[in-house]
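What follows is one chain in structure tokens, specifically the form predicted alone.
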Amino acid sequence: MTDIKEEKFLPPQAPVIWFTEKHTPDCGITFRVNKTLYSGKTRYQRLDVLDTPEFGNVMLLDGLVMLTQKDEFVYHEMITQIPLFTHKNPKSYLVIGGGDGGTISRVALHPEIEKITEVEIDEDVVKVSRKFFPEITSGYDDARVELIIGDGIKFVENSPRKYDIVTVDSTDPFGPAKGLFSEKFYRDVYNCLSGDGILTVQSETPFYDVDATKLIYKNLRKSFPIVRVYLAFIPTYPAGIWSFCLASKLYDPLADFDQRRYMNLSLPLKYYNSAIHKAAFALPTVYDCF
């Protein structure tokens, strides 16, 4: 008599899903995706949130990585703490863009700031960020924060108020963000800054396209007497090296760094520190065009 063995039928394995963002026609970044948490089309752009094993939740705008839970702190600390510890007495702070909330949340760490205004064009970015990135959106609950859903370009052009610091936390220079990199926009920002005001902007990666960073730097120099380029390491951004520009009416980020205030505040920061503040402005020889 033949023994009949019970066959065990295993369910088919779920397909392994990978996301790839091309940084050039020949290279990019790839990471595995557990699942898609959100996918939709806003009035301005496609918005996706992915759950990944390596970087946690990842936000994409038009298929490009904007932030991840694992490394967002680098970008948000470097675009805010550099100007905050350069300005001698910052009281008012304007953020153009930054709907994910990471920038205003880092500004809100500073008790000396009395008013924080954010102008974000895409309300859906704010809503989705508050749901899937609650750890970086705490700034929206701060009583000093005013959120305005609107066009940052028009806001700056018509603003009756003056700000001590302005940060342009924008996407790449195309689509709804294109005008945020223009000479005219920087001139309008200059006009809405206080007499000793400071502007910071993200200025792309010089590794793949130094001309884009050069153009931003050149446009800033047409309005501001002091413009400095600085760098930070952000693993999920193109090339892993990202640039920022600080443009100032009066203060130099190296000569006027307020180390005493930095030490006294003792903020819970993960990337920025006094050594990074100075070292970030040390550019590789290949970028001595700035």
Ligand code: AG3
Second form
Amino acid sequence: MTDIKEEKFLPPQAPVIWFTEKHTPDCGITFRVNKTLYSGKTRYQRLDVLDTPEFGNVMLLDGLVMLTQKDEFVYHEMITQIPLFTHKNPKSYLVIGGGDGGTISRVALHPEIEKITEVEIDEDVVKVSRKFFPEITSGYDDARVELIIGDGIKFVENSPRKYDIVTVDSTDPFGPAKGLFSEKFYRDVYNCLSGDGILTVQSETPFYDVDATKLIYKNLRKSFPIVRVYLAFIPTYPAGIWSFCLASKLYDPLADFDQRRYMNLSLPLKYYNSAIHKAAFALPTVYDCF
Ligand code: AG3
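Give me the form predicted together with the named molecule now, not the form predicted alone.
Whole complex next, starting from this chain.
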């Protein structure tokens, strides 16, 4: 028997720890973890932040990946820039959820936006994000941003104010976020949008369960005359392909795309651009149900 050389063993201070989120009972995504930076139970959910070598800091809510430092830009740019460059003259923006700050920070890049309101139910998500994701929470320091800790469902039921754009930046459609996908909630959002208002929502991956995306689309169609599904490539979300819905009272995201404003502003974006704005609405043949 040959001798096992000692240097083949890792030093004890470098344990090999892996975290897996199952995407179906039979597959998932796995990250090697350097260490757990935060673990806690909030009033609403379990919250963890992992330090990983491949994706940087990773936030989990109830054990599901919400964002990673390496690929969050795709989701946050796509949920904000598509409506911002579709609307002709956006001035007020309401975000429901989005406690990690990624969404409001991408809205705050726009000088034409005068007021950004965020309604987040879980204050701990904001606090923990400010600590472990400082580069995406900078929007909270913008004077135009107002953070309200509260229930988005109640907020839109009673909102006397109107918004040009609303984005629902939620977790998956079960548990605490279930009500943010209902027909009734979308009707209330419709009512707090201005006459030419636009709503964007995250609408899950169509890959494993197209019915989840279909249901969101269908519920939106009950209130909005124009609803379009678009896709983006997000490596750490289930299937890596993620859908969003844009629901609109007047503007069509392709016909009304304001390419000139996009060119003039020349914002520091990493995924979104003119070609992506158009291409994102091209759907694979299996999803021609939308
Ligand atoms: N919200 C949508 C995350 C959904 C991911 N689902 C999952 N991993 N099962 C992200 C919030 C980012 N602001």
